[in-house]
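Have a look below at one chain only, the form predicted on its own, in structure tokens format.
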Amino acid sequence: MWMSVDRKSAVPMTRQLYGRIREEILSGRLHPGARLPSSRELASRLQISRNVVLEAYDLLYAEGFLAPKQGDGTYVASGAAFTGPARKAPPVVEKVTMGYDCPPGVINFRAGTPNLKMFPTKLWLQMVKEVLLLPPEEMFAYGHPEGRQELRQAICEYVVSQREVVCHPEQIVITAGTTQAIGIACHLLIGKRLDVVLEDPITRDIQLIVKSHGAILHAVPVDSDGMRTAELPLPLNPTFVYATPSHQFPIGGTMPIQRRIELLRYAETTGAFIIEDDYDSEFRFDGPPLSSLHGLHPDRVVYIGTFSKTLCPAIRIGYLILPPQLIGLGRSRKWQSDLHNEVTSQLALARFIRLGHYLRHVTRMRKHYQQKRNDMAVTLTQRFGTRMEILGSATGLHLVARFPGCEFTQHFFAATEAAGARFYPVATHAMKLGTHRDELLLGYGNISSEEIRVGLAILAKHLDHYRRVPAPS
């Protein structure tokens, strides 16, 4: 048996020696019954400490690679050879980008990211410090899958008073954001009935999540009033309809009461549930936030909320409000998913809401984003005038700019990014291929007013060139 150790390696010599002997046994080069040198002999041969050899042998004994014979040395155990399948080249993984990989120095017009610099860091740290002083059995033990009672109570009081939701804390399940909430809802509702109705366009993430649960997707187009409920498919009996009535993503429409009632009647007629994603509802600029759909028919609506846009995405706290018949199944699914959310953030957020800090922060941020919206709209109008139409600017952290006659391509987006600004096409989220190709999704939540002006100047320059020179196919 020939081997060596590398004294300059960052891998400890014990692990090196263990690994080399292990590989010889697995490959069959050291066959069952072969006698290994004594620890003293091997240490002398390799010019290393005998303790290194003893520790390596102990690891091999513990894993069953070696078998001692009383008074007769150390031998390779039987049944320890295994070559396994041939090693393959690393798989090619499709790159998934949501805009988080934007290079430094490039103005990122990604939608859905709040102003991270305005996160109330000091207040949040104060909340965290206060909850960490609670008894250890309160803070560090396993929790319930539905989340801490303190947070569910605080959320319940908030949505009842601010969003006209009709619920009890027992109906709330705390999730790791909207994504997990959608996954749990899909698991609860998609079974024998596979048909699901979605707005079109709608976040591509939602399309992928719903489809991954085996659903058959049916698209209903949207306009400035949200989903066109007159086009809901009949005689289809979907398991649920996914809607964002307070702020449709990405087009930005809000659903009037007539369409809300029509949607609820459709759900009653077909036996479907409605999943209400209350996306960006807090940030409505041209009047108070609209009431939720949930309050009109609590037994038919599954309500999803999150703190990713109002506070920050990193906290990873969202919530489901479930009709009574789904509460037990919802808690069970959450338990199967990840047992429960991290406790410190739950208790800190509960305290943050209960003391009034959350509502004050939302009010402050609404004014801030309204100014950003105004800056974006004014700059767009100055740059493009009647060549462009603004959609969905009344609510949220983004708006849509439509440029009639344009068809944005990857070549165009690569060129603007090389010039210093990254833009996003609405067409990425369209279920019906070939639609919305003249629309850009412009997020303003996490960029400054100066960046808005500079970025739109880049857009204007490239758009003028793009109109004159067709992009290569």
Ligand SMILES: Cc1ncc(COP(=O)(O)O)c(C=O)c1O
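Positions refer to the first chain, counted from 1. All of these numbers come straight from a predicted model, not from anything done at the bench. What we label the rigid core is the largest C-alpha set whose atoms superpose within 1.5 Å from one form to the other. Compared with the form predicted in complex with the named molecule:
Superposition of the core reveals a Cα shift of less than 2 Å for Q336 between the two forms. For L442, the Cα coordinates differ by under 2 angstroms between the two forms after the core has been superposed. Put the two forms on the same core and the Cα of R22 is off by 2 Å or more between the two forms.
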Given for the second form:
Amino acid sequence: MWMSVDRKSAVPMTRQLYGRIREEILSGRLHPGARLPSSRELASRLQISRNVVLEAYDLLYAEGFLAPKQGDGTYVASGAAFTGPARKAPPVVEKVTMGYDCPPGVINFRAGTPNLKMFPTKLWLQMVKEVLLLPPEEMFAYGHPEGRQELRQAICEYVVSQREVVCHPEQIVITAGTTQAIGIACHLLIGKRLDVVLEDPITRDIQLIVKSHGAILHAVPVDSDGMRTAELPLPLNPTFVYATPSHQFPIGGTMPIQRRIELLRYAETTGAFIIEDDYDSEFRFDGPPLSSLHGLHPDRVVYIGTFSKTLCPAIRIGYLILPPQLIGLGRSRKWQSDLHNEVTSQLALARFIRLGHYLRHVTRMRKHYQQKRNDMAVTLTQRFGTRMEILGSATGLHLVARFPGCEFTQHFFAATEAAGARFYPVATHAMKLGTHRDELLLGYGNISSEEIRVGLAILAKHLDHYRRVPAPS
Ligand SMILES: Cc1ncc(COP(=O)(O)O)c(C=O)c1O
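If the structure you just shared is the form predicted on its own, then what does the corresponding form predicted in complex with the named molecule look like?
Full assembly next; the chain just shown is listed first.
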């Protein structure tokens, strides 16, 4: 048996020796029943310590490569040869991208990212330090799928006082953001009834999640007042209607009470639930936040909230508020999915809310985003005047700019990105193909006012190339 070890390698000598013998056995070059040299002999041949050989042999015994010890010899076990697809080097894999990465230096108008530089890091660190002083049994053990009681209590008080939600902490399940909450809701509600009604447009991610549960999607168009409830599909018995009544994503409308009532009546008549996605209504600039739909009919509405916009998306904390008959199933689905959310940030967040830091942070951020919204709206108007229309700018971290007569193409997006600004089409989120092609989704949450100005100058420079030439009359 020819063998050597590399004394300069970062791989310990035991692992090297084990690996070489293992390779010989797997390849069949050392066949079953072959006798290995004694540990003393091999150590002397390789000029290494005998302990290294003994440890390598022990590992090979433990994994079944060597036959159970009998007498004084060391023998190769039978059935250990395998020339399958084992690789020495990792495979060459193409970079898999979900399209989130933006090249450095490019101004990113992506919607929905809050100002990451304004995350309250110091305060958060203080909260984390304080909760880490709790007894280890509190902090480091397995917990309950619905999440920490302290956080559910704090969220309950917040949504009851700020969002007119009607609920008890026991109805709340802490989730890894809205995304997981939607998955859980789909799991609970999509069974025999496969029809689901969605606003059109609505985030593509949401369409994909709902579809992945086997649902049949039905689109209801939106306008500046959110979902056009007069167009809710009939006759149909959907399992749920998905709605963003406080701030339609992406078009930005808010649903007036008449449409909310119409939607609730539809849900009652058809036996559907309503999933209310309340993702960024805290940032309403031209008046106080609107009340939730939940408070009007708590038994029919599954409410979903998130901290992705008010704090940061990386924290991955959101929540589901379930009607009583879905609580048990909701908890068990969360448990099957990932047992429960990570505990330290749940407790830190509970403390952050209870001490009043959360409301103060939201108030500060609202003023900040209002300024950005103003900068974006003013610059758009200066640059494009009446050639462009702004939609849905009263709330949130984005607005929509419509450029009648334009049709934004892949070529346009590639050209503006090459010039230094990445823009996003509303059309990506449209369920009805070919609609919303003259609209851009402009996020301002995580870019500076200067970047807004520079980015919109790039937009202006490129826009005229993409304006459709009017047909000759
Ligand atoms: C409509 C809508 N709901 C919710 C979210 C937030 O998702 P999450 O809480 O999983 O970060 C987003 C993210 O952009 C969104 O567009």
